[in-house]
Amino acid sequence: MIAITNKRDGSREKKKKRWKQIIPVYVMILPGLLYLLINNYIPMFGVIIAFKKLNFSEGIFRSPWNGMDNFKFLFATTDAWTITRNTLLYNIAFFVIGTVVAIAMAVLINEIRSKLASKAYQSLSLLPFLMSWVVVSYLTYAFLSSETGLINNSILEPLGRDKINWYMDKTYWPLILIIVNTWKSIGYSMIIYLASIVGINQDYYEAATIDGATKWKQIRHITLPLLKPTFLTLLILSIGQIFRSDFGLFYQIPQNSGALYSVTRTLDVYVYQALLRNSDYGMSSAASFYQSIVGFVLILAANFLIKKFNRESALF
């Protein structure tokens, strides 16, 4: 009976310990929690008003039904082939080249040994990232105006070339957007891959030094394969967002330019020229709500995918 109850004041004292340990994590996590709840979930009920015939008068909940319609309205256009083109396209096209710059200049910051110097170039490579799209829309314009602009003026000029009139002509803004959008996002994806590698074990890369293993073969047969949890994990990601656009980058930096619309409009951007034409909210909601639930199907998807060929490298 003795030995009963001293077993039970010892499962409470663990459990009191153990509740100890824990009640500061909940603490730590309940502002994060809060402006999940505030900032993403309860605004989720505004997704009414993409069946709504919206009235401001009468309000979200009164105003009446009108089922599919702004839905239809919004693949009725014909420009909806190219918004849904450009869109993916881009997407595709900045995960790839963005995850091959970032896993390129990863390794190579890791590889320098003065700390002063990684940290100056962690630094410099993040800073655009820190700006905003506008100040970035001016600094494009620097290079590309065709009366003042850097390329006309000091490079196309001085070897007898003509001078390229860039918001009037479309060829070169596909690659245009690649080169900005790969300039400012790449310090923010290439500190996730730095921390992925400082985090390697050191032992792996001390016993291929002993078997004579190059640098190279250190990163193609250690590095790379160790980073690609992480990779994974930011491709499901990007899956998720690769039916949305960064509205910053598709309508400042071209400027809005009419010329430019066949390579330069991507969904976002299109659904708010008719907002500001048409201020038509139901559309707008509509088209948000189309883009979360295809992002929301192609995350479970390639979870699904991955999970199936590599359990271990699943998102959840």
Given for the second form:
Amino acid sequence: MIAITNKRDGSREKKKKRWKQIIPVYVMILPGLLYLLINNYIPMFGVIIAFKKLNFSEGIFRSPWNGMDNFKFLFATTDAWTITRNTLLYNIAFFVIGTVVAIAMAVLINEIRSKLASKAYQSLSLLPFLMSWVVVSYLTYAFLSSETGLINNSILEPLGRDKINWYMDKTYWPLILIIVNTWKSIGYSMIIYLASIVGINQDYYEAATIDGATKWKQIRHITLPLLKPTFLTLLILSIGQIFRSDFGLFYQIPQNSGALYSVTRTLDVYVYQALLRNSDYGMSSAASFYQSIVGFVLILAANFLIKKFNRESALF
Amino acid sequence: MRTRENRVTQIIAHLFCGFIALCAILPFILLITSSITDEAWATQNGYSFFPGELSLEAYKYIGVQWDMIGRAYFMTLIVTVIGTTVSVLITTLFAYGISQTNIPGMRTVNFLLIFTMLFNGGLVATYYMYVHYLSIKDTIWALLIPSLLLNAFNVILVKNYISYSIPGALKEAATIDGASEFKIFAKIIMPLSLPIIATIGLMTGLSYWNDWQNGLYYLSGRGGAHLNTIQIILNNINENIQVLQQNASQAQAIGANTSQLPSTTIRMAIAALGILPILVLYPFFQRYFVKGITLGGVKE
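Compare with the form predicted on its own: the form predicted in complex with its partner chain:
Whole complex next, starting from this chain.
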């Protein structure tokens, strides 16, 4: 009899102890969870705005349904095609060029014997990454402004060439955007690759040197193959992001110049302009929905493919 | 033969990396030199690495306008400090919570967190919720809350650090000694996680300092002017230039002109002021920053 009571008391005590451990943990994650709910989850349901004829004063739920009209209007314009093309092509170009330059720099910086020089190159090339896009747009403007820009005044003019009205002439913009983006992100991606290179076992190189392999051969047959996992991870991440673009780059750097829209406007910029410049909730929400859903499908597809080829690299 | 090959490698490596480092730094030098150029000279000859005439007028102007610019500086500082502190605290608490997989529900919460990296509602839905239902337009919350406060990637970094680098036995011992969860968090987890906390703190601090998007979305020109940060002021100047450029002929017709805008050199001086703290502090936090990128670069 006594033993049974004791046992019961014991388990109750245990349960009490368990709750004493569980409740504080729930309290700890509460602020973060609330934030996810507000900032991330509630807006997910807001994507239904794309199917509504939104009336700001009525709110989402009381606004009338609109069926597929918003999408019909969006895809009837040439804008839909332009912004999709720009978003995809720029992402591909950024990935290819960014990866090539970053790997080249990481491989070379790893060869540099002077510690001081290597540190200096790393620190300096990372600086642009720390700056906001607004500041970068000021820097770009200093080079490209048609009246006061460095390129027009200090390079083209002394060479006797005509000044170029950069912000009105769309010919050069794909190149300008690629340069600016590479300039800003190179230090960051270089360090990711450098971290993988530093982690490679030195025995491989020693063995190769004994076998008489040249530097170039070592790079080709040891370093580059061993960078594959890092490369694949970054590739999957960028496929997952291929429908997104850096709003700052495409909004700030071309200075929102209308003459350049056909080569500078991406989905994110379009959504912003339709929403806050034109208050066109229909077009804006349709483009936003299109971006979220297709982006999501692409992430799932990328992950599925990677799982098939290389389980280790899959994201989830 | 080998030494010659090595020398060639060294030369190529220095040339390539040196070129990239030079490209990285030159625009900043141009920014500084043009902020100390004489305005008349700058208008005539444009931005230049070698200004013909130097002048500190631009910085004097900032001194005169310190009401507006000093206020913006103060706002930037406040937003960065409050935002970063709160962010680091809730990120670490959340990460510690979900690292305890033996607590019921934590796996689900972990999935909820990762899902935010895969799918989001997009700008329209987010904007509508913040403005229509939470009324954060033109309040300080607009600069603190949207998108920057908790980031799934940072949570995962801290969570992994706690799981792999802090021995479970430490926590058990503390529990046996009767320490509460909060005590364990404050006395064991936080101190032992300092490297990763410093890393996410720097990253978050930088994104608050550099943020102009929340201002663009959620502060209106007049109602929110008292909340402007340096980056928002820089963005506003930019937008005014655009309006003037695009309507150059109309602007002339109605008598508006570019003189209403801060001049070339003043704009550069404000920008220089905006990046100054980063440039000054960078040498000190560079080590942590690189560590953070290295951590961030590898998969969760």
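In this text the structure is predicted, and so the values were computed from the model without any measurement. Rigid core (definition): largest C-alpha set, two forms, superposition within 1.5 Å. Residue numbers count along the first chain shown, from 1.
With the core held fixed between these two forms, Thr84 has its Cα displaced by under 2 Å.
Ile236: CA moves less than 2 Å between these two forms after rigid-core fitting.
Once both forms are fitted on their rigid core, the CA atom of Phe73 lies 2 Å or more apart between these two forms.
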